[in-house]
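This document opens with one chain alone, in structure tokens, the form predicted alone.
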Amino acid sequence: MLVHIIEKELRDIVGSAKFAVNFSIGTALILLSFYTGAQNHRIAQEQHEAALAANVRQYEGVTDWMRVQSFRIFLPPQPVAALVNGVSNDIGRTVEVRGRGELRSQDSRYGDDPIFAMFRFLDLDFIVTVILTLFAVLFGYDAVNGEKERGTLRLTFANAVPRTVFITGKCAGTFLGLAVPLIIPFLLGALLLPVFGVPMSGPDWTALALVTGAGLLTMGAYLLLSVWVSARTERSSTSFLVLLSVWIMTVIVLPRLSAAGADLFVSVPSMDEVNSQKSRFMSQLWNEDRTKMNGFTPANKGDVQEVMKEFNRYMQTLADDREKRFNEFAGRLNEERANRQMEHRRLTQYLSCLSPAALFTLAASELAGTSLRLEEEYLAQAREYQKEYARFMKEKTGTNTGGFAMVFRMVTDDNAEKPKPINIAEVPAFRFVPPAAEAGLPPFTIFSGTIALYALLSFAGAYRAFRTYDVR
């Protein structure tokens, strides 16, 4: 009995002129965004080899270590981002390195090309969130009340056809007749990647059929709930207007106001608030060492070399005591902003957590590796990569290059040879490595478990509103 419900409802579905109009938009439209996620991609990657030329031909010809004083780093493109966007386009690409100073990201996808921020790239997060459930919506609104009116459902009933077998066909049939032929772009879609390009290894694909998964998770959760307010209403069109009002809800209200509902209970400083004090204290500091300049009273005034190396210790020593005090800081500073962003975005996601459309969009951007955790990795790297940067400077040097510090060299032989140019390659190589898909697979499966959890609740509701439905 069930399974000639579902087949049922497979040939209505797939042979209504519904179902050709939107399973045609839905291909073009899931084909589109992986044929625009792997040209992103090729272009960010011709970009990202660009930057790293330039960033060499910077120093071409230039013959003294000492006026290397920055070394440019970027963050490489992503296999996955390119399909799941999250925030890899809004975080900077590069970090200016120095010996010594506080790193910060620029250079964003959108910063360069504005118009981007106002119409987002077409990715996978958008077909879902967007398109998949509006599918859900349009072919579940009238799943129960629409064969009401139409008057199949009595005459269904008039066979000793239990409810409890009908509302189970009726959801697995829907679901199954929507995500099967759904599957056929994604698959084809997938094959678009390798053909362009794209670098895809073994966890890549992993990560992009869960997140291809959980998008038809998301789906189907959207798809149980209009059969619920489908079984919960008489007349199709209410059920339509309710779930229309649901939809608009939980896409596009809920995620946006969740993160001003946060700000209602956690204030985070402004970046700009945070950089406001420590440039207070950095000028603070200089007014201190300026004092301390002029008091400088060199050991040996008669050799005029040994005085430019003895200031040039003392200057340093300056620049070292300065930059301990202002990275203690700023590190109290940024721990304290970091402690409040944490909780901010922890209650965010908890009042996002309504809406099953935020927690794909939560759980695709964790392991595709494009969540908020992208850009707290980069600059962790970035950082570490500084430590390994200074060192290197310092060996060819003598000294920590950058900052603040102040040194000066001077030359007095005009006969002597002409130095050599430096070997830029020299200076230690960048190397991104991105967050493991293990460690975004933990909050993947809670979201996407909670996603399975509001299917399930609106399925019982269904199968609840069901059993003591008006069936004539």
The other form holds:
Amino acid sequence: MLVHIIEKELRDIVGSAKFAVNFSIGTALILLSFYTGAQNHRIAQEQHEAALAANVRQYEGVTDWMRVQSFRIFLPPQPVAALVNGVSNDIGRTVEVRGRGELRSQDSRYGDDPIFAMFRFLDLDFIVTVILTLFAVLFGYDAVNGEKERGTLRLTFANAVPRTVFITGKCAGTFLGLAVPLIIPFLLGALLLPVFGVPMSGPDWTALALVTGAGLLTMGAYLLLSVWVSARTERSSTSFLVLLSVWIMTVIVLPRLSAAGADLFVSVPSMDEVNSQKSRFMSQLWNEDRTKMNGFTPANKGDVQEVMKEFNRYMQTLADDREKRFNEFAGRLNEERANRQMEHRRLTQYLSCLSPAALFTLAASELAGTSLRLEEEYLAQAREYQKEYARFMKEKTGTNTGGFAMVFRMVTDDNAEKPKPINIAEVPAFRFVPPAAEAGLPPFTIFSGTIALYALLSFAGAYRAFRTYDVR
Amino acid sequence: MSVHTMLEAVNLSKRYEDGALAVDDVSFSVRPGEIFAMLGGNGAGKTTTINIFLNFLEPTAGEARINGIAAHRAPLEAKRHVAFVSENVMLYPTFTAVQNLDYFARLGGKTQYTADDYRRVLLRVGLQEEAHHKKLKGFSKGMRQKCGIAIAILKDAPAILLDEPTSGLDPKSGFEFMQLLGSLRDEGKAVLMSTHDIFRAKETADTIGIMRQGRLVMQRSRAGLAGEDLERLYMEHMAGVHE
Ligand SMILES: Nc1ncnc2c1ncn2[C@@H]1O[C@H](COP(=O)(O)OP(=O)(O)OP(=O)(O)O)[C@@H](O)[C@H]1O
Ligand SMILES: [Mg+2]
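Moving on from the form predicted alone, kindly provide the form predicted in complex with its partner chain as a structure.
So here's everything in the complex, that chain up top.
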């Protein structure tokens, strides 16, 4: 009997005009999101290569490694990130690496082209959180009370149909009726990726499949919620209004409010605040060092070259000492801010967990490697690279340039042979290793598990409500 | 319980939450091969009585039994023995007549029917053949009623409940419908029908009951009505002359 009800539900949905319209729109949007994802990936890849080339060109004709003050590294675009943008467009892709000092990322996609930030991109996150959840509401809002209004519920229950079987069949049938057809555009879109030249690796495919699964699960959660509400209300117009409000709250309002809500409990000092504190401390250090510099007395006053060398050494110790003190201070500030930020993020996530749609956003970005961890990961790898770069530069120049050191050199020998240009390709290359999908798997599982929990609760609610539903 | 009783109301009462006493201590029984027609004005309690048989409503007192099973105690078991045609049959508008028949037949536990069975039953209830594979959304009320009775026939249950089944049927269809009901009776079905059609009730029914304000104020067999003017009796009961 359950099979008959599921089958009927499937046929009822697929045969309806509502389905034809929604399915066409859904298919078009899903394919479009894959297409724009692929396009964006291609553009990002081109920009990335151009930036790498420009970076090298910048040092053309440079003959002295001393003149290489800094070296730029870039965050390469990742295929899945093009489909689940997360924060990938918001964080800086470029880091200017010096031999020492703090690293900061700059030049984000949205920073470069703010118009995109205004309306964001059409990615899978948008498809799921906005389009699929809306479909779920549109197809679920009258699941039970609509049958009553249409008068078919009476005839159904004139038969020996257990209510539990009916409500289970209703839920399963509606879900399958929506999910199975939607798999087609998802598969088509996925097939388009290699065609459009997006290099998908094995783990990329796995991540995409899991994200799609979580998307359908999210749709299922909204669908079951809709069935529940429709079994709690007499009229479908009422359930539609209720569900529309829930949808607006959980899809649009809550995710936006959660960060602001968390602000009420945890305040994170702004970056400006931290930076100004840092620069105040830095100028204080400089003032101290300037007095020290005035007290520099060379041991060997005769030889200019010797004096120069001695001065450079002296400056180097000052710089080292200054850097050490500054780093301690900045480290403390950074850590304090990072801790606050961590707390703030956690609270924001807890608050947004009230919304299945927000949970999907969190889950998907974890697997796509575009969660909040992306920037941390990038900077962490950049800091590792900085050490390597510093070692290299020390080898080339005998001193650690960059940071805040000042280097004085005198060129006295005019007859020396013409200096040869440096080969910038010798600088060690930065290779970003995307955080393994495995790292995203535990949070992904927790977030999608919570979505599943919502789905289960809604089903239990629908089940309970329908036990005493007036089928007349 | 008598084996000869298929549908039975035993001191049945129903008081709605708002206090209205819609059915008041009603008792009657319908045997296999018998048509029981319930007459009565609007709001007399006919639909309420039928709803109790289908366990859509719980009785406040008494029992509605189908094949000896109290509907509110073992609803699933009781409903296996009964088919139902409502006043306004509503089916799935995106399904064809045959698809609707197939679905409800399966719900009724009948999975063995073939396309030919569906064709034959639809012809039997008088639905023209070109409509069999049309979607229900274009059907007139009468066409839907015909599908409804076809579904009831397919369920092949020993008891049939009908709530004003001929409302909306044209005179010819109404006549054919009553003939059909007669043939179902001859097959041994126990039929409980509410109706406003005194003339047809008198023609077809074996027993006639009149309800007024929730009470069954008159119940007579066809033999007991011989020579009586049913219309006059009805009017008198409605006016409360016999109380
Ligand atoms: N859900 C309800 N809540 C309260 N009272 C109700 C409800 N349904 C019906 N009633 C009342 O119960 C009484 C009997 O109604 P019922 O529908 O059984 O009459 P009926 O004989 O079928 O009338 P009709 O010939 O108009 O169909 C009426 O007084 C009606 O107002
Ligand atoms: Mg009625």
